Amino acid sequence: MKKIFLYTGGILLFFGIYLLYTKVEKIVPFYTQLTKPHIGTEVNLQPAEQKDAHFVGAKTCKKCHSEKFDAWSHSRHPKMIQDIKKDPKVVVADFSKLPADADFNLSEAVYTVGGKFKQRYMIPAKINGHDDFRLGNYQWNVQTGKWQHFKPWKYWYKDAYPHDNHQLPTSRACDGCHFTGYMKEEKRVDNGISCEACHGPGSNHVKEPENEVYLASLADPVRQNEVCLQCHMRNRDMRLKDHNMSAIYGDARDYPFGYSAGDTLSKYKLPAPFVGKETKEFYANGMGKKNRTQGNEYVHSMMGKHGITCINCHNPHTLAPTAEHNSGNKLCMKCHSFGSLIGPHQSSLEAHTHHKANSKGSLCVECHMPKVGRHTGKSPLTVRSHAFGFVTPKETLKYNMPKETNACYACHKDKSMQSLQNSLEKWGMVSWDKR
């Protein structure tokens, strides 16, 4: 009796562990991430043997790493800042219809500035009496194809510099996230995004390779995504923590000046605030209404409190997936299952969206990373949300979003809000917390 015992015991404990393995199988390869212990913020994570380390430049990087190397250069990082007079291409705008107020011309630029939605010249100038850059009062729109008149001191530093373009230098402004090197050294080593900006300064590695550099993979999530967050998340100056904008004025920097990668973030960068009501960066919900508030959003995202990490999903040297090229479902779906311990708690997918599965209303993007913000003020909204919150028609029409930030309208724009509204109560996909 004992031993018949004993085996319907295994095989109800086996039957047991297989269907809990089936409902978490898919967490399985993160629990080491999930589970690390963090750290705490304010500790230096560089290795000892880098922290003395200086920038030596992607070229040098390629001679031991060339696979990552290719893989990088053909993606958007390297390609945020092009030299105009090496490759003339580089150069999306059509300045044939450049307005002719505009302080500059092509022949005056040296680098672009991004190209992907909207890109900027950068013109030499003397600035108190440095060498440095200013961007032109027109930038090119690539959404609309259209030039659009740019003040770049309208930005959270307006009371930082005089209302004059020629007044604002690259090298507060953008340089620090855009040349790699410049953040730290105040050196333009790399144009663009480059190995060290993510790794950290590579001369000791260089020298000896058994001097390790920064790898933010082998970090607890929360360090793990301040790589990215160093520009990937929207901020004030530091020192204005202490001091008001007019002890800074002159110098107010729009990215955190002395930061490498693996020191601690927050010595160096301020988060812009979210003060609970509608700002010009900020809906009152805390979404992001402008491009680079990735990192503002998912910080208070479930994915990113649960230790979910940026690199879990955009790989760090292709950044695939991106906005134009995403994979579907199939990224999502390589933690999430129906009917597992995260969800969704569905069946099918039918039963989770009640959209055919074949349509866009079933793409978890549409509804879980809605298009709330813009590249510019006159772009359209294709800035995805990265706060994986479902935004009801009812929450869109009470923060004051334009009603296509909300997924439901922005295929459904015949129907009225209060319609679509009632159609997710119908379903019970909103609960007595959303209505």
Second form
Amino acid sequence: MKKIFLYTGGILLFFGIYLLYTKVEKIVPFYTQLTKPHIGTEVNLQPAEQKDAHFVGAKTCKKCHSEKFDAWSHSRHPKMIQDIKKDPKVVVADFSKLPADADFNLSEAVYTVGGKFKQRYMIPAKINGHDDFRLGNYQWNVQTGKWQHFKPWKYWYKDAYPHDNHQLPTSRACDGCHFTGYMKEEKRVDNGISCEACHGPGSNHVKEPENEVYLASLADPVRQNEVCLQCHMRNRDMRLKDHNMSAIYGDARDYPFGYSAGDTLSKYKLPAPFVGKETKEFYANGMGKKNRTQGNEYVHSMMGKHGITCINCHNPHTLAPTAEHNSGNKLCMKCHSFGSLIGPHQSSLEAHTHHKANSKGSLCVECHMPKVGRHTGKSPLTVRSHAFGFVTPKETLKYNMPKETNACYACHKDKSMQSLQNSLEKWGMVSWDKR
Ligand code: HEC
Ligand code: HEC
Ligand code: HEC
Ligand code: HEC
Ligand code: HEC
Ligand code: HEC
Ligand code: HEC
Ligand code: HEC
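Same protein, the form predicted together with heme C this time rather than the form predicted on its own?
The complete assembly is shown below, putting the previous chain first.
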């Protein structure tokens, strides 16, 4: 009798382990995150001992967290703002070709802004009686290798500043998102996005490590995303909630001024309105036309709504995956598997994509993160969507989006939108609501 129990026990255990490895949904390890009780967006989550702390800068953190520091230092975040006087090599533009009507030259510029897709230049200026920075009237487009006009007042609060780039202070238009410390304290503590932008001010922690700093991954998914959304989401000055633009003339800010990680973002951030119609920032289905719309798109996506977060996909320190460091389908298959509850519902890659397994047409991001936005009006379409839901050729036309933003068309410019739609329908890959 005992033996039978032992044998059946053993067989059951073996079977259990087999099931665990083959049948259990890959999403299971994330269930604790998905089912975490939601904390109101109005609750400040910063540890009590952090609330009276100030910013100290990334170099101070390096002493005890050299591994995190190294990972971060190779990412783009610390490179957003770079000091030209310290290292002239940070300039990626060809200044010998700077057009004659430029209102700046290289020796006047102090900081570079960006450099991956485009580079802009910060020049010291007195604006409204304060020492501030203005932006040069030309920007370097890395993707086209050309100088092009830059009229920041055209994009940033046209009704809130004189139409003159000499009168548009970066302190109001940009610095909160590009320097660490500026958003909360109006101090340029670190150039670029450093530790305390996501962990909050660290002076008390540095004195005594038992004084905690904010760790976003301990919060529920909605609050977890806020550290990224403070910057990666288009917004409006909070005061526009109950004032009109003329009330904040010359002072409008394009970032959630006063916020620091762990605090309640909704108190400081008014997301750029998406009204179900095409605007200068979004298409009529909510997809971004420009860069820096990841958050606006993501909060409406199925994954965003179901508790998947930016850091489930992106390492917060290395930032991978990026276009250059993309692990292919491996990232998506961390949670998805064929024939699973969360999809894809077909039994294999080829059955889902209707392309050969080793074809580019079988890469998840190519169909689910199509390139829908541009970095500037003259840039190629390269900004990948974070809406994730598949957009059919029929929908692309319905929402008045350029054909090139459609995933199928982007690879099949020799086919008509109708024939691509037909293929999809023939494959049975269109839900009823998209027919
Ligand atoms: C003097 C050494 C020291 C310095 C400087 C320091 N830390 Fe820490 N940090 C620690 C130690 C030790 C721990 C682990 C504490 C624990 O687990 O209770 C820690 C933990 C952390 C954690 C994890 C918190 C958690 O709840 O698990 C974060 C995030 C962090 N530090 C960020 C920073 C940042 C940002 C800075 C710079 C502003 C910084 N640290 C500077 C020693 C330091
Ligand atoms: C873009 C936002 C961001 C920046 C910048 C950033 N961190 Fe983090 N960091 C996070 C998030 C989010 C986590 C939680 C990751 C997780 O638990 O998976 C984290 C985790 C940590 C941890 C705890 C790791 C653990 O395993 O418990 C430490 C320590 C830390 N960061 C230190 C730093 C230091 C030092 C810097 C600057 C050199 C830095 N971070 C820059 C967002 C950031
Ligand atoms: C304080 C503002 C700020 C915060 C907070 C922030 N980012 Fe960024 N992020 C930026 C800026 C600015 C860039 C562009 C950097 C550049 O190209 O030089 C960027 C770039 C990136 C990139 C592209 C990297 C590359 O190599 O092209 C990724 C991915 C990214 N951020 C993810 C995140 C995630 C995830 C979080 C939250 C954990 C986060 N960011 C928080 C401002 C921010
Ligand atoms: C609300 C935060 C925020 C504000 C305000 C903001 N940016 Fe950015 N910016 C970002 C983020 C996040 C990215 C990276 C993500 C992306 O490009 O999709 C970025 C990217 C950029 C890049 C491209 C970086 C590269 O390496 O190619 C440039 C250049 C840039 N911003 C310039 C500006 C200028 C100039 C201003 C002010 C007139 C400004 N930004 C205002 C958040 C902001
Ligand atoms: C389901 C996974 C997933 C989630 C969730 C996700 N991303 Fe991404 N993201 C990616 C992938 C994959 C890429 C790179 C695509 C490619 O190959 O170009 C990317 C690219 C980016 C880039 C541009 C990087 C570059 O190379 O220029 C930024 C910025 C970014 N993500 C920010 C965010 C932010 C902020 C969030 C949260 C609101 C977020 N992502 C959520 C998968 C994800
Ligand atoms: C951390 C886990 C996780 C990762 C990683 C992940 N997903 Fe998801 N995904 C989910 C969950 C959970 C859902 C919601 C499924 C549901 O409720 O039906 C989902 C839903 C989706 C949907 C359906 C959305 C819709 O609007 O119909 C698509 C498409 C999708 N994911 C694509 C991707 C792609 C592409 C990647 C890789 C870039 C990826 N996912 C990575 C967990 C994940
Ligand atoms: C050739 C384009 C293409 C590729 C590549 C692709 N998908 Fe899809 N995916 C679709 C279409 C089309 C739909 C159905 C949309 C609808 O029903 O409206 C879909 C639907 C989904 C869904 C929703 C559930 C379902 O089965 O309807 C998930 C989840 C998903 N895909 C994940 C992925 C993942 C993960 C990868 C990479 C392994 C991937 N997809 C690669 C085109 C693609
Ligand atoms: C990233 C590029 C890429 C994307 C996205 C893509 N395809 Fe393809 N497609 C290919 C390649 C490459 C082939 C060649 C055969 C293969 O690899 O299976 C192909 C083959 C085909 C074929 C059969 C051969 C032919 O030329 O008649 C059809 C039909 C097709 N694709 C339709 C679509 C549809 C519909 C979509 C959108 C759901 C789509 N493709 C998305 C790259 C892509």
